[in-house]
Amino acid sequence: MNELDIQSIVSKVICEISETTKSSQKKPACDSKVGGSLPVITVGKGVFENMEDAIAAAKEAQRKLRMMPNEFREQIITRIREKIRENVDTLAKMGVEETGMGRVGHKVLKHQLVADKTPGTACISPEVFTGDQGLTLIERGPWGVVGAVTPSTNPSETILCNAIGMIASGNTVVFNPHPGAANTSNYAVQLVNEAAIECGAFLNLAVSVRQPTLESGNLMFKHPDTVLLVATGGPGIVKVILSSGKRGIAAGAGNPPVFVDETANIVKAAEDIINGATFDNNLPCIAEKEVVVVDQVADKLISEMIHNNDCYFLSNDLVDQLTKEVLIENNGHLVVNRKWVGKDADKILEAINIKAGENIRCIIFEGSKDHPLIVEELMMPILGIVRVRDVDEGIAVSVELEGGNRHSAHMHSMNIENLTKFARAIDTAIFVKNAPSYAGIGFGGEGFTTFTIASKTGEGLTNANTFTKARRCVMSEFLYIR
């Protein structure tokens, strides 16, 4: 593990909606304004100086809880989400205030999801198998102390849906939060201990550093007590998981492609496209990051884009101008100019000198496969459109545009042979249907949510039951009646 990888977790982790109703389908709301006195987080109540502090005190911790019935983390559970709803305005503010990215409205909606979907212990279940031999039992099993890493696009979210999860399998948590968002991370951590102090438990089920560094993050994972590492992040994660020597779950880079054939919807499509890679301007790491769309239908879902929901399109004398304001050089590589990650639509625009109104949510243009803005994922609302000829070439492009991440992608078809096909061969974590893409996680769709899809490990959408072991228990001859 060397210092460049950790540099790669600690400052690009990425990786996300509210509760299921009807209007979920619609625009969500999305006031960006931040005002007011918010909190600025000092050491206590789980959020201490320096690591190895920190990791001592999470061990202590985990030491009391393993013994605890998990009715007890439950009703500890229980408090958080009731901690998250009563914050979730101030979460939401302090996460656009410190990053400057995304929009409070959003945010405030992915809070409710994580109070509302998050599943506790409910899905940590016991198999039996009996039989002439006697009584086996396979019970679910703490792994101790979590080592964790979280995003600057999701943070306090991932902090605070991780925590359930781990707490309610028995595990302590130690998180090194993206320093871009300490302040944010370190106010949820403070949460989840006040949650847990009031249901009459202990400190330090959740802990911080108040300022987390390369080092720190670097100590975490080589620390002996940290035994399981759990990375939301960038594409350097599965690299740095797999070499500490220790059980990781990582959840790695995602370029989502959507792809409309010519039996979709198109009106709903458009619409629905257009939610799902604006929400939170297009943070979420399941967000649409383009658009393959076959031609005979591409000039009616561009109207409907443009006419109905509020996007402005690109001719491409103005996308070459807007690639070189959101993509730099680096070392010969074209990369995201993190100045305008999770940025407002008419704010690019206005880099650019185009002055559309704030009411613009989405830039949309047409472009090759290989265009950069359509390859790099930017995590902005900006939407690239390629047409294809029919459903094979797309299914073929939608492939290669989502790069082997095996994260998530959208269809909107009405045909079944179709969407079997694609679903087949993109192989991906999550697999949308006819909704936007935030329906993968439960908002607006069944099932629940999470804010780490370990896509490149295997364990796709976590939960509490991903962060156990399983123990075998088994009674020879006894206890087994017939």
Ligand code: NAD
Contents of the next structure:
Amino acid sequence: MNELDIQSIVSKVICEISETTKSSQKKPACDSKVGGSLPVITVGKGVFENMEDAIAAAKEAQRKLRMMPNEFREQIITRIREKIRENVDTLAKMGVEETGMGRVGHKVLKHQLVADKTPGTACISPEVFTGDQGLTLIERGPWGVVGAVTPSTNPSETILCNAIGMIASGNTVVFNPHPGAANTSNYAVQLVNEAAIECGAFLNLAVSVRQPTLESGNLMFKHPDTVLLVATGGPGIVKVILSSGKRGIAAGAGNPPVFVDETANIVKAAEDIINGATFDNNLPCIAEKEVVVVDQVADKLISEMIHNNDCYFLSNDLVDQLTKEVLIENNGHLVVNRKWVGKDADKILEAINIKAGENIRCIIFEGSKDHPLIVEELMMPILGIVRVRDVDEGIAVSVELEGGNRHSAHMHSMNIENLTKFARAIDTAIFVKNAPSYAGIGFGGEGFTTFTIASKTGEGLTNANTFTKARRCVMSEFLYIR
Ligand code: NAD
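Now show me the form predicted together with the named molecule; what you just gave was the form predicted alone.
Below, the chain from earlier opens the complete complex, with every other chain and molecule after it.
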């Protein structure tokens, strides 16, 4: 089934979008309305009042989980997948309502992706050596209790994706979710535990605290019973994890450039870039955050974005106004104004007195490679476009803008030499060619999905295998059958 099929089915069945226009058939469904009463989570089903109790419960649950056959873990994971599908609408609405960021229709798709493409036990891969001296196995086993920190941008998506991978590998997990997304995150924690109980297992495979804080996070990082730490978030949390003295998997920030050379299919490039950059209002860390384009095709690309992809082109004087609105001074530096993260493009335009209408999906402008709106990871539907002379300059500028995060980069080109040159130069965990950025996490692209891309510590796209440790088991002389 291709991406368009998935989108149209999800649009029909879940989002109940009845009106289909030419462009809405091409792009992911994007209803952003929140309505009805949504659950408020209190303690129970894996959610604890304090972190000490949560860790103790996860430790006890892990002791039992270790003894479970893989088949039983798979049954629980299958039920988690079903529970996600049953709750996509609620999860998506809770995420938007609680954080004020993103789009309900796109969050529905993200949860569907987690349910469909997060690997379970099958991806855990032992190694074998056989020879004259016998047989040696490298078995992958659990660490024990994982301490995990999750972001506000994909809150329940990350909890559910992490939980599937961590349970598959025989770990239990203690979450300290982003305080701004605690309710949504804890709803996801409860779904995991409901799934376990419904399969005849026990509670606390995934646990959390009702009101996560920096203190509860610090307690979790330092606790002797959390042996593996996994952080999904920005630079602050990555630093904390990497200086914890424990094994840490750090999925940090990105500022993914998308580079378009003169050989690209420009009509497709414009459509793919805007679809990727506007997905959940640019919240995903993999999303196109700025465009670098060879001068020869720049005008055509911009024109396609404006006329066929619902973009609003901002003139230079208005770019200054936009900069003042979405960036603020902090200790002499310009930083992102959180008020506008994940907001709709038309609302951002209204803040600078432009009424462009709800159909506007993305704000675009031309700027230099050192413009703060291009350098900063905005996580808003705003795309700066940098014009370059040729491929070599484009590669150099894109590498500079990626900022050494080694996270994600994308390219539109029909020249295999250019694609290879850029991929080698930028050296990112994800490199998508001729598709929207989300193809890199398995949406309209091959491969499994994850919402934890360990760019900083090098594991790349995480899955159950990432959350295991290796044990060598040696049988001397025997079991090598000649
Ligand atoms: P954030 O960094 O503000 O928060 C992430 C988590 O870290 C939260 O749970 C927060 O409470 C915690 N945290 C932050 N600083 C901390 C500290 N000093 N001590 C203890 N806990 C701390 O991130 P966010 O705004 O929720 O998410 C957006 C950021 O995360 C972006 O930079 C984005 O690129 C990145 N991100 C990366 C990935 C990935 O897979 N690499 C995925 C999603 C988001």
